[in-house]
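Just the one chain here, the form predicted alone, laid out as structure tokens.
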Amino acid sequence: MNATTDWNALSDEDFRLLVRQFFREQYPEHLRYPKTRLRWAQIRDWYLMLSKKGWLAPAWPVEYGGMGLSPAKLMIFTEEGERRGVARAPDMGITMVGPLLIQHGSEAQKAYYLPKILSGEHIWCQGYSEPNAGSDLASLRTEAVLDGEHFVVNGQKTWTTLAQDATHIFLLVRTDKSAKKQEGISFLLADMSTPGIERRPIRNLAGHEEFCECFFHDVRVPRENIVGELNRGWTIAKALLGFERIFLGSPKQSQYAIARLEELIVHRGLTADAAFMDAYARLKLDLLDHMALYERFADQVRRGETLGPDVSMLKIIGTENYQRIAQLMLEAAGSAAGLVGDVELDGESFDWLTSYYNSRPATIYGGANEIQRNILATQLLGLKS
């Protein structure tokens, strides 16, 4: 089997076994279920291995170097990666910029950018959120003003994941200040080495620097770097966010956390604590409900159907369950709950604090849960905003 194989011609079961075997045999054991997002230097070899095999971009059409998977096969590919604990590589180029260019980019943009994403020459980050325009993204203020054949960009982006490692950034910028806030926004591609771009890592409570602030001071971006039409970037941005939501609503994160919680319960002898076990049982049942709901949306994707606004339920339930599981892990740890990093307990290693820290922002990123509830209220229930 090679890059020209028609993966969609395989049965789902045969394809699943093939992908499972590949991940089991090839994915490095020491990179399974990392506690934080891996940096480019840590995950580069795996990225390039997938690229060489032709499996780096499972959803891209074959003519652009992807696997051309159907929605059903793509779900299988994703599920098997999660089953093995495969880390998320710096994949904004694969999951966001690439599909966007294939759908909305010019032929010149496709020819220049897509091969460089696949080769690992270009690593992308996302320039969406701003200090006062995170969940309310349409309030963004970073401005791009046309000056001859360039846009001059000024402003600030924040919560830019792994911008330290990125060579390029895709930006939402305001190009018409007089228009309604969802209008007058354009989608720009910028080289991070352009003079005037400054990135500052943000250190979180756990001491990790997964996010950055990015500042733009009179940054000149070629006019040809706009994707789609001028002042029509909002539609593109919304399409990307909708696709992201089902993956943020996956139960895998909670499944992994509750598996560690169950090990912790055994090691600390908590099965005899009726009150604690009652709390655990409620969480377990909520997780099973979440898994059933996720399967309903996954079936829609497998059938090639467009997800509706009700997918916001998945993000809300998934992230809030995850926070509650992480909270119970702290209670299970007892007086040791304040210890940072790996803690040995009867020969097993636990890191409950990192899980707790990771769970806290989950209800905020990818569109805060308050925004998701507004979407459900206005678009599903027909209530006024």
Given for the second form:
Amino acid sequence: MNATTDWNALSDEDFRLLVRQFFREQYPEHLRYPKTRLRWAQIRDWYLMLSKKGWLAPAWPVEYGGMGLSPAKLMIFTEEGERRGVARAPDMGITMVGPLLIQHGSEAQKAYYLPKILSGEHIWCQGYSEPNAGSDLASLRTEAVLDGEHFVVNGQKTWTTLAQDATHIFLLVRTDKSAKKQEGISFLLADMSTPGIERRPIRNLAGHEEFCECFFHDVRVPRENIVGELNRGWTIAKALLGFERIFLGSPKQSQYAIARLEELIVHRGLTADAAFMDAYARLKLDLLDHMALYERFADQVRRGETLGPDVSMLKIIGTENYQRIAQLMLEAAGSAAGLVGDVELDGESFDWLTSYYNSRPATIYGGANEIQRNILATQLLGLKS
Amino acid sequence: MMANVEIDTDSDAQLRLLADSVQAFATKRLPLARARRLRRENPEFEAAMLAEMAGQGWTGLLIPESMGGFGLGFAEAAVIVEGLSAQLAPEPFVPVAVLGAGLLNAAAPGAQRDALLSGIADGSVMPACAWQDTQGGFDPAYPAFRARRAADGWIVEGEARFVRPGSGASTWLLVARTENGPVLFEAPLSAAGLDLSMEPQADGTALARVRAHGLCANEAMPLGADRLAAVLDQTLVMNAVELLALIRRMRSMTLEYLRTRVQFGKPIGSFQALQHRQVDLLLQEELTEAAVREAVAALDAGAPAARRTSLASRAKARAADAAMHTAREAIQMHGGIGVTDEYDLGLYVNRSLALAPWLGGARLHRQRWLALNPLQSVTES
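If the one shown is the form predicted alone, what is the structure of the form predicted in complex with its partner chain?
Then the entire complex follows, led off by the chain already shown.
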């Protein structure tokens, strides 16, 4: 069980049991199924433990310190983590920057950055979204102008998840304003401590500060921090969206939410309410059918096939089911529905608003569901816009 | 592990071959004009065509080889059902080759039973099976008829409704409960003590309503209660497959229409409002396929009764809702032509109206599913 173990040589069942046991026994109990994204201070010990075990970067090749898991094994790893309520560590370095550098980075970039991601010395955040761009990511305006050995960056990023805790940010920046929208974009790595970077948390409806705005004012980034070729960043960024897209359409959020709904229904005696139970049964069957459809795509991943644009279906179905479940939970809560946090109801405590709030952005991020519908209409059904 | 993969691949290839031959047959022999011509006829299908399907081996698909059939599974049956339903073939394939053959398969062996099964396989027998009560419930424990012993046989009483086919069958099969569990009776079409009436459906086919009052029967074919329940679930799943085929056709017709119909100087399929509605139909189609596929696999794997019934009701609930939703949306996206009788979409809409409620609609099957998966227990898995 050292770093050179070939996990893919294990049978799926053996691997699953191994992972399950590890998550069950080693993950801190008080951090299971967290209601919001955990901050670095809360999750740091777990991150370092994964690092020490060599399990921090399941998808990276072994030669770079990863587990080198096949897509099929990676599915199992992710499923078991979700099943056990294991929180996402700050994983932008692991899921985005690492694979990016391994594919497109220079030798110097790989040698410098990859070990520091694994050691927890560098925590990355993602500088893609911009104000007024939304799902039209390519309309980004933050620009980087070459000045000698530096790019000078000016502009603003937003929805930067947990930028408060990050030491580094990876940016899509405009490096050629005369080119077409998707061209003239480059991929740039920046140290958050560089003068001219300011971050400001955004408080959401639930009162949490999960996202930040990041401002760039004459920020000087060394020229060697560009990844890949100048003005070719968009292609690289798109190529990063691999089979992980399936996880945007995972039924896990809905499964967890409906389990909470079921507890609430039983506790409130709503099982005798035929109309309510029909509404519940609809959602439960929606979930089971979603799970059956998810399996079709999961099989594709397990066979090592590339996912097509049709995977967008899962995201739409999953996130909209999740929202309907959260909505029914409010109906089940009755007069207490507007109470926030752990609410006492006839001797037990429930929290319904967290699902409500968490389910809202699910149909917005990762490409709004309207964009997913556009993708399906044009790329799958062949309708022209 | 490898062996399994190879077997799966083999059966996938076989299924594709079967699908190709069904497709070839349907294209040549089952044009939509035929379905249009036959509706509202009495009977609304052609016995000769069903015999031809028997000649292809299809009616005997689920019948053991010892009785002239092929002893194949529901994955194969689904391929045929889907192909026929897509072309709106009015021949009662599911009622005869799935329900009829299934009931007889489930009955205790005997000369009468074996002869009927061989007859279905070779196309000479086409039973109409009456079991569902007049309320339209779906409870295998309470078939529509009751039977009691008489001096030289049995007396059968009761009333069944929603029998498919309504006319054109060669014989009756009645499911009755007795003190010793459910049994199956065969009765000739002209049997004394049997009253019939026809109830026309939206698609121009008819369902029969069958009343038995003092019907005398000589021989009862005992049915295991569990086996009866299994056959009804199997029929339900194949009914969901019929609906899936309708969903696919209505959606693809609508997509084609969106591509070609021009308004405001552009194909209407370029309008985002319609694109998104079309995508929502795609989502329903995919969810239906996923649910149906899982149910079919469970039938072939011989899943335990509770799981089998859960999956059958789930598939039917999804298919019925999705078919009705697709029908409504398809009409809207077609505009006025969608509500005319001369346009083929209407044939599919009307068939959906007939098949979605058969054996119970979405609401009934959600309730049935819920009864099997109450909240306190571990849910279906």
